[in-house]
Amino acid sequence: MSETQIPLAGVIGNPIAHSRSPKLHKHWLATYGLKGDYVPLHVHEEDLETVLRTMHKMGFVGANVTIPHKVAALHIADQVSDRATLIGAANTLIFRKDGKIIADNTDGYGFIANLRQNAPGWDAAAGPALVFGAGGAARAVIVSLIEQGTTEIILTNRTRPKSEALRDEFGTRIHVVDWVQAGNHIDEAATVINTTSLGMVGQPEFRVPLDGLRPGTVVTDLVYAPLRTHLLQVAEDAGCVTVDGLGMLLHQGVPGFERWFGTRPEVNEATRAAVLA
């Protein structure tokens, strides 16, 4: 990139108009007075590789990748980080000047950083974690929990074989339970995590019995529209420590922004306000 060329980054998805990532990165660019821009890019699956291979020629230094391209981007990349390999998906790409594409996954980093910021006393080793869902987000959460020292993960999904596949992949720390029985395991958990889309605007409600929630249990929902999901409202009423899903979105953006624009941004109240505006 020439000295006069403005560094560009963006978020690639299909659909993409709903993404809050442009607000996040534009806020950081403005806050730190940096040259650059960050744009939403609607890309169809069949065009993904052509687009990614061309972006460095247009001044793009990197991109975030979201649904449905996270797995495909991993396979297109020339270099893949260990954590992206473990998770089996990429959400952050770096475009080198020679055209090489480096893939990373910062979802697990964002998940842990969100917990550490908003539930400061949280300890991964304090007891079992109960994880709802077995999709891509659950993979990122499971990998990060294991890295942080969680000794038992109780995993449940509406289709049990997906949970069992993750247990087979990640080992004996994972204990699979049927979805209809999951409510009976809530009182065992030190951390409860919803990685499904249940409770999101336009999606079915999260209808698991929650009467096993105990004061002090850390409960987090990766859904951030609405910010206060049914799960978090019930957990708050039960005296739990609740952490909404917006912080994970904010924190997962930090490593990419630093790589692309050379400044490590801070996640604070101004960041949240900018993204929610």
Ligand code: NAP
Given for the second form:
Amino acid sequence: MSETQIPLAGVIGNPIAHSRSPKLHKHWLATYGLKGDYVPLHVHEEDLETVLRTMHKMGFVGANVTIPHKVAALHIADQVSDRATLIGAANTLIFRKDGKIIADNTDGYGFIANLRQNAPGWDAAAGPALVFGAGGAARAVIVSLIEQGTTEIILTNRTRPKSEALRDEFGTRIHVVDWVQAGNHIDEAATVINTTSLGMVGQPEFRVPLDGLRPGTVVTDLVYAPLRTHLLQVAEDAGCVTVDGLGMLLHQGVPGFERWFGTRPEVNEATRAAVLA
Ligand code: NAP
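Could I see the form predicted in complex with the named molecule next, after the form predicted alone?
Time for the whole complex; same chain goes first.
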């Protein structure tokens, strides 16, 4: 990149107008006084490969990828990190000058970094993790929990065969339970994680019986709109340690920003405020 070129990054999705990633990366660029810009890019599925193959010619050094392109981006990429391969999706791309595309997935990293920052005593090996959901986000959560040493994952999903497929793929540490029975396993869990879209603005409420929540259990929700979901409210009232989903979004942006713009950004109160503004 010549001295006169501004390094660009962006987030590619459809729809994309509501993404908070531009606020996040623009905040970091301003905070560290770095040359660069970050834009939302609305891309249709049939155009994804053409767009990705052209971006380096326009000065893009990388991009985040979101719904519905995370799996397709992985297949288009020329090199894929081990964690993206395991998760089966990409959320962070690097465009090399020679046109090669490198794909990574930082969702699991963001999930763990958020817990470490906001539940400092959290120990993956302290006891079973109860995971609600078996979609794309659940894959990232499961891969990272296993990597961190969680010995048992109790997995439940409305559509049971999807959780069984994850157990078949990721191994015997995963113990599948029926969605309607999941509430009965809450008191066994050291960590409770909602990876479904339940509780998100415009989606049905997360209505699992939560009476089994115990003081000290770490409860986290990947949903961050609203910030304080019904699950987190009930957990807080029960004396649990609660961690909202915004931190995961902020932390998953760190590795990409560092690769594209050369500075490792910090996630702190100012970052949260900038993204919520
Ligand atoms: P996804 O692949 O579409 O999976 C959706 C999950 O939600 C599935 O397990 C699905 O169950 C479940 N679900 C949807 N409606 C349901 C209902 N009415 N009752 C019970 N279960 C229901 O989506 P995803 O990519 O995993 O994302 C899931 C959530 O995580 C979204 O809210 C997303 O915004 C959030 N997320 C947050 C972050 C972050 O940084 N905080 C990162 C990634 C994702 P079925 O299999 O039965 O359909």
